[in-house]
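The chain that follows stands alone, in the form predicted alone, written as structure tokens.
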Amino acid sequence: MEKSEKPLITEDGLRTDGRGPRDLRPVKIEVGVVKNADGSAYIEHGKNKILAAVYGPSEVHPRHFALQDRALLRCKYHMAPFSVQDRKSPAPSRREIELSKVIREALEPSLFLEYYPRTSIDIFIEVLQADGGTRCASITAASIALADAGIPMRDMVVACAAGKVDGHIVLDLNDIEDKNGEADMPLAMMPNKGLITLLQMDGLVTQEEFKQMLELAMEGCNLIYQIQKKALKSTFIKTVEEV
């Protein structure tokens, strides 16, 4: 974490974007935005703009990667060169490879992969604009895309981060808070099951602060979960009406 000279939280308790410590950034979700994908979703989480597409279950290529007892879940997270202020190389970075693995592992517990042995389910995530918390927004979008594709699920996975900024515990860090704050804790969970599928942390906090961050991140996940369900329901209601 870098140290910022300018306070990130004012004396009135307002953050750089005008939010209070426990406020989420605006979240907008659209389902079924990629015509040629089996399932897709688009999310705007604050200034983040992310597209997720799912293909499968389908035959595994190369075939020797196939698993005999379940489907092979693959995930590719990629940031567009224009998604950040300084142009990014289009080649996959170590961070993108790591986040692809993190996102896949956060989603796997929610899926009944054993229903589709010797097949593959592929998730492609494209970050069009980044502003902190892209892994959380990507997990949220990818889970909706999987549901849109009709993949059997125990529950949808939703993700949100909490952290410590200028000594305050805050929800849903933006880019400047992520870079200059004291701690950042991304969390993903299945709200109906009450199960956490991802928990990471960068920074140093006390045991009590960790507990506060955990509770606040789960609170944020439950708020986004309602938006997830509403977006998915409205899409299927619209489809039924069209039929």
Contents of the next structure:
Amino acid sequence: MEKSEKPLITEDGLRTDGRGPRDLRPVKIEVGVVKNADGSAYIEHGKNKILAAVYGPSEVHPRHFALQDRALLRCKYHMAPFSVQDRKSPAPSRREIELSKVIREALEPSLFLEYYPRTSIDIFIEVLQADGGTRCASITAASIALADAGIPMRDMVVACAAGKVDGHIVLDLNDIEDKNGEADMPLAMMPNKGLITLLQMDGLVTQEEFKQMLELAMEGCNLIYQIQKKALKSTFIKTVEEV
Amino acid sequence: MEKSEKPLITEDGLRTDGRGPRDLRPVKIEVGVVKNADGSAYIEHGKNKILAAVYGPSEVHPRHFALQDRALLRCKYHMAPFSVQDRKSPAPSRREIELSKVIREALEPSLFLEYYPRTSIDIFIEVLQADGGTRCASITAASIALADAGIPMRDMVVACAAGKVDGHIVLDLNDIEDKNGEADMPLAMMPNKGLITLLQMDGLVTQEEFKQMLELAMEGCNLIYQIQKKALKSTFIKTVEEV
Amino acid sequence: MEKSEKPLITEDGLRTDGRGPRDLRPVKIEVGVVKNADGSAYIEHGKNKILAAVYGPSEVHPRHFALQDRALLRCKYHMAPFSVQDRKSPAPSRREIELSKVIREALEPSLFLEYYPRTSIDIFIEVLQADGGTRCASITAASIALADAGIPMRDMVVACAAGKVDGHIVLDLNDIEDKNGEADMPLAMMPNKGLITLLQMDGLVTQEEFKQMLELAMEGCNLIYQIQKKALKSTFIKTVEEV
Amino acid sequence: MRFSKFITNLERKQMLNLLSTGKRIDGRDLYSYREIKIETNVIERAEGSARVYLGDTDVLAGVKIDVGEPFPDVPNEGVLTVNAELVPFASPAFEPGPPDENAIELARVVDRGIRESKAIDLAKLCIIPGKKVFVVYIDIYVLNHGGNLIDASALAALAALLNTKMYNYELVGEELKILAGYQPLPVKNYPIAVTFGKVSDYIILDPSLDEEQIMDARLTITIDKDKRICAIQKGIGGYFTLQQVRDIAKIASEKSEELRKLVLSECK
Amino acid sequence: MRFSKFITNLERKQMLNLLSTGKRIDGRDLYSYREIKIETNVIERAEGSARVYLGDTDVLAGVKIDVGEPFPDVPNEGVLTVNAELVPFASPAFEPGPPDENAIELARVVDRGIRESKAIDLAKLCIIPGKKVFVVYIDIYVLNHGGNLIDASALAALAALLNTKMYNYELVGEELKILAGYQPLPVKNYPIAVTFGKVSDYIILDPSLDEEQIMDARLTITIDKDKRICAIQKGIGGYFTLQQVRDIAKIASEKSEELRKLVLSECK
Amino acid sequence: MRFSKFITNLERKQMLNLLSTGKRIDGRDLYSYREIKIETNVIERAEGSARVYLGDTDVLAGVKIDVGEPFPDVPNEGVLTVNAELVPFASPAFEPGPPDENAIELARVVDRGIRESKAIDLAKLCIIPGKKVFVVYIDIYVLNHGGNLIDASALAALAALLNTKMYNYELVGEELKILAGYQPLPVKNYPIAVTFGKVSDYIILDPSLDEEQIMDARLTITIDKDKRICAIQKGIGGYFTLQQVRDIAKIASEKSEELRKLVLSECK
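Next block: the form predicted together with the partner chain, after the form predicted alone:
Next comes the full complex, and the chain you just saw is listed first.
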């Protein structure tokens, strides 16, 4: 596929999907969607469709991976073969391996792993459809799945990207903007104290642009955090009704 | 290789290798052919040439695979690279993995696995030359190898296919018939009580044809069972002489 | 690359790099070059540039590989992707697996493995640049690395090849001679008693030529042994100064 | 953990007692399916997709179409590839890594039903004989393992195929030029897999995860639109009598009609 | 063993006490690099190579150039491939086998800096559009792990590229004919990776192996020749405040100048 | 288990005592082979095949011939590929999975003998220079491990080659058209591998499995039809003296004649 020739930002300042520079894509979250898992969540973030499931704390397999002083946190980010334009081989790519790592590291600071020594907490993320920003949406969903599994937390983790597209600093890049824009910077944070747990960037930006992107991405995180909280509240109510 | 244009059944009702529809191919069985194994057998079934070896009951490696209440039965069906027309890569194909599973499951009901908890019984099948119906011939041979290894059994297991070729229901398809016929249905059974332990089918048949194939395949099994018994008897005699 | 058309030995009896038939390439050895390792050595042998590192004796991972009566000796010979003309895939080739084995077996007779039961001694060899005779240079370097790690030894091991090039018996073949010559015979020995611990040959030689090559290779080993000893002596002095 | 790995002996006895009265722990009778829900076109990015809920089982099938080479022995036909993944996402019993024997068996049984019934008109997927054909990838993705993955997967695969759109193209020399609009994938048969479990001497349809754990043997019969049998697979280390096999084939034929109606009505 | 795997609690306390006075165990202040030594053209057989010593860290980067096919979406550009191997040679903490997540992250962070800053003029590496381009392989080989592999590897990769020679060629039909002489690889930007660790609330530049073991989080900022940021990577399971990130970006920009001067002077 | 994995110290002593009298546990003297039986053309489906029984060792070699590309450095020659599999079928000491170092060494030693003696006239296997050549696959399949796999495998490989039939063909453009009839594979040398073990200070020919377990070192000399040495491989972690190596080379030369006669008479 050749690079798009059309402008990514129109003269009116609108983006290919009609959003303004500081607008989020629609985000929809459901909790408790995978029956076998201890906790789970489904997120639609733009056209991203992602499931996260948490198993644990449970016995570690293989056993010699167990840690004496805390739970072993593992994370697997995986894309379905049909989630992208050209069929993706089911074997994990280098990109998926890196993303599994940074997602795990983004979630880790929110958890009291020391409460569950010698156990494992496994996070599985399945990207059913990808549309730019899958790692951010995955983190948002996985944090909810961890909460749904009853894993004690310091704070939720929520993620959103900012970037630079056609010279503009914009929030929450979609697939076209990600591929054809100048920079993409995913950021995850624990919203209560604004602590940044994931930060990556591809692109080329000045220090000033970088500062703007940082602030915008954190704003985006706060917006998504509201949706995340709402999704969790509705579950807790459900849980009470079930009893 | 383009599909054969010649009829698979002549006007006289004879097949490409001269057999009638209900005829078996020649079957030859030898017992105790692999010195290192605890039990073994060699079968020539048509042009199929197959070796089966059994090791066990023995200590399980790796140890955590051991089962507390019965022996772990493992089976590996493997084709030699030179066993087929175009050289086969030695790495196990998806077909070989599936066949290993269904062969193991066909043999399992005949064994008293609960007599040997925490041990393993390993069945290795090596197809030296393939000519249609390797899974059936493998089961027949492996059951003898298990008997040769002295593993206690409810009954032998014996296998034979029936199928549909040029509109006729026929017994024991060879390679050409398997590839160009309408249906192939391998069946394994414990002959004493006629209990079916493997049943698969590829093809397209009516319910009525299916019933005919079922009966014919079971007939074929009974024919092979006679040969199987004879092979085993001659070993037992040999064993007595050795003492 | 087509085979070289030029003679490998000129009318004056000189080789492509100006050496006479019985001349060694320049050999330079440094000891203790890898800080994290328990012992290490660097060798330049002609244009070969090779590092050897030794870790151990240490706890065996995975544990069930441990031997009750002696140390487990492991060796990994590995070529850097940029060490050869056409980039080498980093995955171990069949050649690298064989060489890892024969190098380990060449070093093993020099070690008192029985002094360290239930431990492992790991030898890692990294070929940074290859120029014919890497296995010999690797053995020479690895033996020094073992000494540097303080592993008790019967004797050093030192290695050198002899071969046949353009009809002449020559010492220490370089890459061009190895590829275009008639025979290459790497040999390793424990020099004190002249015990041969590695011997391989590719090529085609008479019994008489073989005898000459054997003697010449052993001569080459003795020459390299002098360099090896000097390198070790300078380390021991260094060690004393450090105290 | 919400997923109970082991069935106790007591539970086993209760399940058997119930079966002797013709009932099952979830209230079904012996030859009933659990509730089935089919959603199609759930992944817009895929050429076809469907999600099937069969009781607690949740399976997603996605179809991607690519251009590739035909097999040398059938130079005029497109290529069908079925792949299944039992990702640990869906059950703590699933292991990470490449497909194991269970995932491979699942994919191959689904493949066989589609292939042997000639559900896809592969001849219509030839672009340049011997050189270029369409390759149809069906990827089966188990999202929750609640038992009887075969029937759910076969159903999801069929629904996804019925729902698959291919772009229009013309050939410019040997290159494909993509044109506006879409055409449906040529699907001409509708195979339905019907799976039975044997628990002691009882035959049950559509075993749940709990039932799978006390089940001795499994038999899947795949039936095409003309009630012909197009694939059979016996699984797990038990046995069937001849009479049981005959009965199962008959019930499968009947039950396949129900499911076929359901999938065709969802995919209209 | 000369390599101490674990830092004791006492050592940890001492390191923190020192940090509170603005000093580090090896005598550096918080924002200083360890001694850096760059050697170029160390592997004559490679098209380019460089070895970087950063304190105890020892990294070798080799460049090989091959001819291959372009990616379909950028038919007019050469291909860049960065690979890193953490061979057990370099540390008992490295496992044998294919690259693990750490090796992959290392390679991808180095790759991103080079790619996003457009350090290599890939357009000049096109031979026949859509068909034949040069493929640049950068292989990173860690020879001793002494901490902060990212900065050492990025530096070695850049130095190796600056040092890379390509043969001259002419096209004869679609085949390359190699001519006499060499030309340098077209390098037009000089990205420098600058990595910080967070130990408790202290931010330190260029963490050593000992410091990495008590470090809570890591942040790498890669800066191009015009002081623009071209790649960022946060690592390890900790967090940073907004203010810390801003400060780090500023220091990174300054420090990158030092390193860039060093590498350019070594590669002249 | 019929296969005894370990030799006790007592057995070891008995074996050494016997050796001191010039005898071995199976009654052989030091430089004798066990009984050898060669069967050829055992796999009709393969282009060539042979099964060799050497005492309890049982090895099957199959030859398949395919069409492929030549190596770029020898565009006018066919390709030889030797592969060995030590499947767990043949011994509880063999592990499942891809070939390990023992299987690789076995294949490479057999390969070297055939390649270096130029046993196959590879120049005659060129179809279109630089483009199309015949690829000869030799697959070695150990069916029972009774010791000295190298000699049995090399013998089976040679017998299989001598027994290999290739179809006749003519070139139609660049495509092969298969004609009626067969021609033998062009084999022009007959390399024989002769393997010795060193037990304490005794040198023995053709070690059995029991002997391999107390053996300190192994030496294989491969001899061609003109008594030239074409391959050598020392194995296992022991050593030889110069004199031992010289003696072994001489005996190998003599013994190779016996085996060559045997294989040639079987393959007439």
